[in-house]
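Next up is one chain by itself, shown in C-alpha cells, the form predicted alone.
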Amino acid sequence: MNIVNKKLLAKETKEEDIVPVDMRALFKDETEIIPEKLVKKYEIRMAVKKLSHWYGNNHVLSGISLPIFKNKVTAIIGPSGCGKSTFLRDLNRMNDLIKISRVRGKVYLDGINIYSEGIDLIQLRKKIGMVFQKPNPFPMSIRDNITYGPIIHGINKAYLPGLIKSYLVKAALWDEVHDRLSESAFSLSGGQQQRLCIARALSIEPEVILFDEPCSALDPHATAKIEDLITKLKAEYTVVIVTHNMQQAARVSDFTAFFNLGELIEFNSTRDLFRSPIRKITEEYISGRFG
C-alpha cells in the first residue's frame, strides 16, 4: 500500500484489513458503456463500482460503474434531476452529511474503497478537494480564507507567507490581489471570490477537485478565467467538473459522461462524445433536443 493510501486510514484501522484491488480490472465487464480503449490506456485515479444513491426513498442513482483518469478533465453533463451533483458529493463522501443519504456500491481512490469502514473521512477530503456551485469564502480575510485549512491541518506557520502567494498564483488571482490580502473576501468580484475558493481548495494539498457547476453564477469573462484555470490545473491534479453547458464540457474536458434519470448512459472522450455518440439519447441532449 502505498503512502496516499495509508493517510486515508483511520488510525486503528489495520493496513492488512484493506487491500487495494486492480482498478482496470473493474471495468473488464463494463465494456458496453465505458470503452475499453480508454482504460487500457490511461492511468486510472478514481474508479466508481456499481455506485447507487437514496434519499430515503427517492432512487436517485442506479449502478453507475465510471473510470475518473489520472491528470485528466472528466465532466459529468445531464439533464436536470440526473443524478450528477449526487454522483459528485459521493466522490468525498460529502453525502454522508445528510441524514436520510444511503449508498450502495464502491468508490475507489488509488484502489481503496472510500466507502470501507476504516477510512478516515477528514484525510479523504483533504485528498478530494470540491469547489461548489455559488463562490462561498469563509466571512474572514483574502489572507485568512488561504490560510484557515493548512492551519487546521498542522502547518508551520513560517511557511504560510510563501504558501499564500503559491496558491492565488496557481488561482489565477495573485496579481490582483497581493496588495489587499487583509481585505475581507467579500470585497471581491464573483468570479474572484470562486478563484479565491479555488485557492482555498488548493492549500490543502488535494490529489482530486471536484467542481460541482463552479460557473454557473458567474459572467462570461469570469467563467472564460475558470475554464482557463481548470484546463491549467489537471497538470497538478485530477479534475472532475459538473456542467449543464455543453459547450464548456467540451472546451475543458478530456472524458464525458452522460447521466439521465440517474444512470449512465455513455461515457467516452470529450471528442468521440460530441462528435459520434453511440446512443440516440445522447445526440439528442448534447444537440439540445431535450434537457
Contents of the next structure:
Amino acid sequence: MNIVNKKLLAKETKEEDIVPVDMRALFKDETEIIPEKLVKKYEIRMAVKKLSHWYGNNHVLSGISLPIFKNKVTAIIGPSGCGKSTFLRDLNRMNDLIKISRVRGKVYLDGINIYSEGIDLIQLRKKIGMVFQKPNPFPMSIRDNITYGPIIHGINKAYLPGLIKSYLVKAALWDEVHDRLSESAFSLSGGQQQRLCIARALSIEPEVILFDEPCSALDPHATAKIEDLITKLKAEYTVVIVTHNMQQAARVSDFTAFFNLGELIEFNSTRDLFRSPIRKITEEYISGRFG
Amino acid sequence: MKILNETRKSFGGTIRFKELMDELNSYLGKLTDLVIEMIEKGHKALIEDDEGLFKKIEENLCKVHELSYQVEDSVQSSLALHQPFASDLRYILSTLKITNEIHRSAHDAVHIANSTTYVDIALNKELIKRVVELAKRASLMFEKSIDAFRHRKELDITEWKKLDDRVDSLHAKLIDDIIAKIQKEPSWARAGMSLVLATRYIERIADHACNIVEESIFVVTSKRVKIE
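Could you give the coordinates for the form predicted together with its partner chain, as opposed to the form predicted alone above?
Complete assembly follows, chain above in first position.
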C-alpha cells in the first residue's frame, strides 16, 4: 500500500484490514459503456463501481461505474438534475453531510474504497479537494485564505511565506496580488476570487481536485484564465469537472462522461465523444436537441 | 419551404443556429440547381452542336462563385457563433468540401460545352450518342449525391461502387473507340481529342458525385469510406 492510502486510514484502522483492489479489473464487465482501450491505456486514479445515491426516496444516481484517469481532466456533463453534482460530491464524501443522503456502491482512491469503515474523512477531503460554483473565499485576507488549511493541518509556520507564493503562482494569481496579500479576499474580482479558492484548495496538497461549475459566475476572460489553469494543473493533479457548458467541456477535458436521469449514458475520450458520440441521446444532448 | 422545414428538424441547437442552417442549405440548394442546369446545358450543347450555349454556361460561373462564397460565409458564421458538435459539425465541414466538388463540376460543364467547337455532331452520331448516355449517368449520380447529402440519407456504398465502375467502364470503352477512329481517320484527330476531353470531364462529374457520397456517409455515420 502506498503512503497516500495509509494517510487515508483513521488511526485505529489496521492497514491489513483494508486490501487495495486492482482498479482496472473493476471495468472488465463494464465494456459496453467504458471503452476497454481507455482502461488498458491510462492509469486509473479513482474508480467508481456501481454507485447509487438516494436523497430520501429520490433515487438520483443509479449504478454508475466510471474510471477517473490520473493526471487527466474528466468532464461530467448532462442536463440539470441528472446527478452530476451529486456524483462529484460522492467522490470525496461531501454528501455525508446531508442527513437524508444514502449511498450504495464503491468509490476507490488508489484501490481503497473511500466508503469502507476506517477511512479518515478529514484526510480524504485533504486528498480530494473541491472548488465550488460560486467563489467562496473566507472572510479574511488573501494571505490567510492560503495559510488557513496548512495551519489547521499543523504545518511548521516557518514554511508559510514560501507556501503562499508557491500556491498563488500555481493558481496564476501571484502577479496580480503579490503586493496586496494583507487585503481582504473580497477586494478581488470574481475571477481572482475563484483562483484564490483554487490556490486555497491546492494549499492542502490534494491529489485530486473536483470542480463544480467553476466558471459559471465568471466573465469570458476570467473563464479563459481558469480553463488555462485547469490545463496546467493536470500535470500534477487529477481533475474532475462538472460543467453545463459543452464548449468548456470540449476545451478543457481529456475524457467526458455524459449522465442522464441518474445514469451514465456514455464515456469516452472528449475528442471522440464530441465528434462521434455512439449513443443517439448523447448526440442529441451535446448538439442541443434536448436538455 | 418544405426543405427548410426539414432542415430545421435535422439540426440541433438554437433557433438562430437552425435559421443559419436554413440559409446554408438554401445557398447549397441554389448552387446545386444552377450547376445541374449548367451540366444539362453542357450535354445539350454536345447533342445540338450549339456553340452559343458555351457562352451562356460560362457566364453562370460568376453566380457559382458568388453562391460558393455565400455557403462559405454561412459556414464561418455557424462555427464562430454556434460551435456545433457531432453530426451538425460534420455536416458543416463536409458542406465546405462538397461546395468545392460542385464548383469544380460547374467548370467541367463549361469544358464539356466548349468541346463542341471542334466536334461535328452530324459526322459522329453513334459516338455522341454514347457520350450523351455517359453524361446522363454522371448527371443523375451528381443530382442524387447532393440530394442524399442535403437530406442526410443513408446510402449504400456497394451500389455507388457499382455505379462508379459502370461509368468508368463506359468511359474506358469510349476512349478506346475514339482512339481507334483517330487511328483510322487521322484528319479527325482534333475532333477526337475534343471528344476524349469531353468524356473525361463527364467522368469527372461522376467522380465528384462519388466524393459527395463519401461526405454524405461521413455525415450520417461519422465513418470515412472510399469509393474506389
